[in-house]
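A lone chain, given as structure tokens: the form predicted on its own.
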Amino acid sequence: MRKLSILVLLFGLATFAYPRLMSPRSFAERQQRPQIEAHTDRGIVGVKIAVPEFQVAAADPKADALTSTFNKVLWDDLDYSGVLTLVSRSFYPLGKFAQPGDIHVEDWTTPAVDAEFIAFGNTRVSGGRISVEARLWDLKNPQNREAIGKRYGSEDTEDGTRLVAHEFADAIVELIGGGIRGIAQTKIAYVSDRNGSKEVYVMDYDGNNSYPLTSYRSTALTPVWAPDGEKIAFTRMRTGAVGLEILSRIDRRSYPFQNPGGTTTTPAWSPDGSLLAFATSRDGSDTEIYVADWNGKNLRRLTVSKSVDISPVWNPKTGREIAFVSDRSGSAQIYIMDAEGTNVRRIIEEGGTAVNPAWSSDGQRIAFAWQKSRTSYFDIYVHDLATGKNDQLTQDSGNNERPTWAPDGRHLAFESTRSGTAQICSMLADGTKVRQITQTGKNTGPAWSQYIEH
């Protein structure tokens, strides 16, 4: 019984029932805004923007398609940014909008439209290259009307579109989200058979531009990111063995790590990068918590206890905590205790099964699938560390698992099966603007980046 609980915690079988910026705070200190809940208030909420079309330069087939990907690519972006209202087109002036000659702002600040700010352009594509002029324009400010611009450029390819894309985006994001980048260019790792094997992958946040990491043809599962956006450990089962292994995600070297041996699974970084916490078998039937610097030296135990303590996670923001699950009151349920191991309590007392715990940026929320009794689905929860609130996120949608925070702490994205089959889904902190991301094959344990610089 004991083997079958290790198993379903480490499968999560839940489903077996330079530019030019004006200040952010001078204008966060201009608006008074309500903030939308669970948190995601971290900047100005609402904020309304006009986006029209950018405008090709020299028109030829390749600039019109690639002005096109830019397009949409930007438009979704700022769509999903969480701080953002965009304007409906069709309430837009009738032009082009290409040049700052073209804007007139009154046409942009009638009732009808009622922009707070507007982002337009222009593209040119020459010599393998994609260039794109970018404005933003704060439309109540006369003073400091231009708040970002600047001439963006990457390959002519749809790919190198996209980049350019994101970052014009989050430039805009974090100039107006009250200094928190945007998350356009931070990326999924994620597990999928879609191969016939399952195999670390590695997505853009939207879903593009995946590929595999892993190719073993035997199973990987649980991906977590280094803090330097390179290195992702992960677990490995072959025969006769479950450990831990490490590659890079640009170039898929192969890091050392000594495995202490037993089942060792659930690897999380420390807030530095410098430390690993695992759950390892080592010294018995039971899982128990451990913490070693990152190659696997230096090993320590944290847990003991005569049950299975798994999935330890860092408080990201002080390093000092960690929330791990285990089932020493008899079902699975959230824990966290000192870095040390020492001043060990549970977190959530309602009863159910509670497992996942992904603790948000800035320390405060931990999010983590709760399955509340055994015919009910598994969905996902946010707790907040001072006021003890669980908030439902999910809700009538199959079972929802695996949370992990976005970098930005106003997105998540999680495992589910909504749609018949374990896709990656992502939201919003509040629980709305849920997208599918993953198409392909079964697709679990979703591990989002910390910011990565290109």
Given for the second form:
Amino acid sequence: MRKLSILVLLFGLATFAYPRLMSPRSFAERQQRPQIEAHTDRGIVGVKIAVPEFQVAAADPKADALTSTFNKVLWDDLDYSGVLTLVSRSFYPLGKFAQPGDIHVEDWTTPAVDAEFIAFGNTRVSGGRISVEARLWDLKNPQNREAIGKRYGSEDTEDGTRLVAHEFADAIVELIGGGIRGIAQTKIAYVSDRNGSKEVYVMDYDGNNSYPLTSYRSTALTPVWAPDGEKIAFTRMRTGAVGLEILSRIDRRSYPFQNPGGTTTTPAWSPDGSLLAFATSRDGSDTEIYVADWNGKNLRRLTVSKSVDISPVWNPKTGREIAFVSDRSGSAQIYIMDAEGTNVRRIIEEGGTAVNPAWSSDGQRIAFAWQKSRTSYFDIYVHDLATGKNDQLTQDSGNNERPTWAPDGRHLAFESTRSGTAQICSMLADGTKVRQITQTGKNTGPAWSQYIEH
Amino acid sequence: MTLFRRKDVVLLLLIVSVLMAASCKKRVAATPPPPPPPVAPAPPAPAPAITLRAQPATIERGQSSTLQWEARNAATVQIDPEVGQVAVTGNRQVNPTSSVTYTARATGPGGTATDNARVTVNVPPPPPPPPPAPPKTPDKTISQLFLENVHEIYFDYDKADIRPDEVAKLQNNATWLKQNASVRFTLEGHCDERGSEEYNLGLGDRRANAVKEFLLSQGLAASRINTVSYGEERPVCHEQNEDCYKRNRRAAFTMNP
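Can you return the structure of this protein in the form predicted together with the partner chain rather than the form predicted on its own?
Next comes the full complex, and the chain you just saw is listed first.
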């Protein structure tokens, strides 16, 4: 199927007339915009883009519904990217905008609309496929008007249509969003009890396409992604034993992992995918951080402390440091050590309970959950390693725990009790654009994938 | 007249063929048959003959065997034991409960003849003595005793130290476990739902291991003790109040099979 879609794509590329397709780099250079990073600054104004609805080019029983899906998903992806400002459709000129001839640039650059870019096109459903002719125009640049002109194709299903919209959205974000890839095709693993016991599930980054990875009817916890975007490691509870498992998210194939004995939990992949760090009580007394090859061999102990040491996470940029949680000071706090176990230092000097460290892909920031006093709720904070500053991202909305970074470093997912039972939410890394992406059952422990190559 | 004679001839031929058939059967007994006796004047009082067989000759207790006999020149046939007087030729199903030799005695004007047939009865091996019963009863008792004598140990919030008010109970657990040295068991560490899920996995581990260390200090063998942490995943009480929380912060003992 993938081969087929590539063929269709190539065919579309070859036959679809587009004047100039700029390479992302030259385009970014020409734009000379400062790189926009959704750090923890609020009120970022991104590039202004108009996105009139894509039009049905040929009548088909499925065309209306699928085109409607395409339009909604494209809009949400671009809006949620955090680096674009979508001009409201109520300001657009009247008409249908399916072809280059339908666009009068001056109508879109008036003060009322004032868009810098416009994304438009049309859809065609036939022979079991949906084909989308999609264009991105640079309204301010008559010399290089067409930034993207491409035909996207997939099977004529809701899921196939969503994928096509995600692909186009990611291409737009990468081109005009500061050169960082879009995340519309990434996935989130999480734990849900919607069918009784806690199982690991996988869903699209926007909450769609969810499916169970495990069905142990016991308890599965703390899923994490291997950098390859395929393998997921997690904690599995059995009668009298708790250890790690590794499954493929694609075919649920099990990869062998030799558990070291004792209660073994909270795995974390090294950025090159060769090692797993985890917590185990194999030596008795309490949990310590260990590292091993990802099959469990070549076990090495990293921490030595009469306390709980748990929740390791690697610096994804360097792979040379590991953050973890320890209550060696009396309450749970976040520490960093070198990957050999040396040079342990606490990163948040204030009190309370600080848990769930999540290291951003640029290695600069650690998101975590902080309960400042025993009676307060957990909230999501981001610790800047260079400045030592802690920015609060959530407040007054129940317990907010277990942040996980999207690979763009601009988004976080987390679990929140703001709507009652725990649900997965996502937001920009400045705390804005919070949206709840799970609905049914109790949903916890999100883990955002790396970029997934389709 | 001639018609009658013909009839007689037919009858005669019939008798001859029956006798030949009988002699054919006898050939099975491996002795060459004597030439058929002249038909018309039977010799005075020939000696009787009898054959007796049991089919099958070997049975399991509870099964049956069939005796078959055939006598010639006999007026009566008596089979012992149990069967008694029977027809000259026939068969009879028998159900001996132990091996037995049947004797058939044919009596006729010419004297008597006997034949024997043995039926061997295999007695099935005695049912295995019920060893499940003796061990089973104590086994059940042991798990009952385990439940009655070994109790959960409770902990303070976010703590894994053995509370002073739990020491006596744990001491009693240790005493019983020492007296029942064959019992192997798992210590499960549990937490209430507050605090982070991952941290609670570690905290439950500390609770299980704190109890284990106490038991080791009392002289129990480490090899008898498995520990596991279920964190906050296996609460016994599901409400969100301190009454519930304190019951969930526990180290539970389960006997290993």
